[in-house]
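Coming up is one lone chain in structure tokens, specifically the form predicted alone.
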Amino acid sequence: MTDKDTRERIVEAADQLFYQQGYEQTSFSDIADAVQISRGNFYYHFKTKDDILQAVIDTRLATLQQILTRWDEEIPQPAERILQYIDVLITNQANIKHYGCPVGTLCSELAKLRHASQVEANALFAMTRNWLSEQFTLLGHKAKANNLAMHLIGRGQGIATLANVFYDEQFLKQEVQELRDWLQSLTVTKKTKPKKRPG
């Protein structure tokens, strides 16, 4: 195994645990035990826990990035991206009952720490925002794409946490459904003017 592999490896459980656990309840040891490997190993990668949240957080956004990427080039509409990131809640949901939103649950936790990873986690969020209010321009709602980005991800992280709390998938389901109305309201048609008759 290359020293990459053992690192993504250490990368990937860290991100797990930090979700399930929460950033400051999981150890180093935690950590290593997931991947199962020997402690010089595992520092020989990792000096400190900040160093791996870095590397999680690096982790997200680059994967994020791909996502709302691969949405942008293969999904034609506005409106179906933008319900493909609803939707997320859904085939989430599983995840989200148990633990929460993953971006949500971390953000809020190192704001609580004011942990210095706290703006880079934050870029999360703010990432998804811009592409939200992107698409919701291109929908025709330039004047308020922005308030309507952040209402969606508001909305969004409602219904993770209330999902998680009361451990309530019908609820999730429900207010996903709601969520598709709201957006189907705001498609706009465009209509075809009438030619002019000719004389």
Second form
There are 2 protein chains.
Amino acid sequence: MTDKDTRERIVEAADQLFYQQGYEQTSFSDIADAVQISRGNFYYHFKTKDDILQAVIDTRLATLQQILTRWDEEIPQPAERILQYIDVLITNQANIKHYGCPVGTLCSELAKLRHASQVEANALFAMTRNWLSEQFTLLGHKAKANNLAMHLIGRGQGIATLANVFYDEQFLKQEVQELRDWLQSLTVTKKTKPKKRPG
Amino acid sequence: MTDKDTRERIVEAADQLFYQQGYEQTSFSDIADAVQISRGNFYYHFKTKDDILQAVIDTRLATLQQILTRWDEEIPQPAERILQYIDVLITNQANIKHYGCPVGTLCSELAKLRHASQVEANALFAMTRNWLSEQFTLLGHKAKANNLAMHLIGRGQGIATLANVFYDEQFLKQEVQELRDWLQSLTVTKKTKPKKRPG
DNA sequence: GTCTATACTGAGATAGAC
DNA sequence: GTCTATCTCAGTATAGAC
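Now show me the form predicted in complex with a further copy of the same chain, since the one above was the form predicted alone.
Below, the chain from earlier opens the complete complex, with every other chain and molecule after it.
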């Protein structure tokens, strides 16, 4: 077992547990047990609990960046890309019902804790917002792009929160359908308008 | 200082602190300090921390019930009642920016903790949903009343979450305006087109 | 790099004096 | 009803053996 392997396994386990139990509620012992190392060994890799949180956030940021880049490369149409984002709610519905949105619940918890890493965690939202904003711009909604991005993320947060609290899959599916309709209404309205106006 | 007074003050302080810091993060010492009693005295009134949580939830349920009943009595039109509900986001925007939605953040935390009182806390949402559902029924949307109620609550949750995480008042205000427009579109009968309010 | 042993802290909770 | 003193336990963290 090399150093890197163990460190990676710690971050992976911490990521899972922070999502499932919350950051505050997850102890070193929980993580050590999950990775099957001693608590002492733990401190060789991370000095403090905050360090692990930072590593988890960094990993999530990198993963998110990869996903968004892949969507950019593999999906040509911006509307289809946004649809892909919306459908994550369906793909992850089992986890969302159990634990809520991994980004939203972490950011909310850190906000309440007034935690120093709140800014870094918020970057997860910011990265998504910026990416969505680009897609809406490509859709021809440049002026409102950022507002539309925030609106969509907010809708997703509300859906995840209630799907979690009420453990309601039916609600989640129906709301996702409404989001699809909403996106559709934004996609078709620009049919006859020219992309750029002279002057 | 009578028994009732102290108990009430404990519940009041706990309510505040649970909202501002979260349930798990709030210690007996925090509450005792806020009420300015000793920790020992504390246990005369509540045997366990869970007991305080239960008392806080009961108080919130009673308060919510009072508010909804008052709205029923004082506001004749169901659309105006729903508008009143939406405008709570504006009235409480300062608190929401700092701490999120008091109901949503508590229910989310308890869900993650798998806490026994989760069911009671969810009753806060359920009570609101039932009341909204009644209002939408009165508006003539009986078949969809429950779905509309859930949709509205979800929208509110998303708005509160992002307003909190991003500490963004502008976003909150704009989204509330969209909710007003959404309500308006549901209110208008079969006559003329609704006039959109200037932004 | 990994382990055991242990120090230190804060939190929940109890006992008993007043 | 309120207090002080104290207990227990979990969690963070360190030291040092291997």
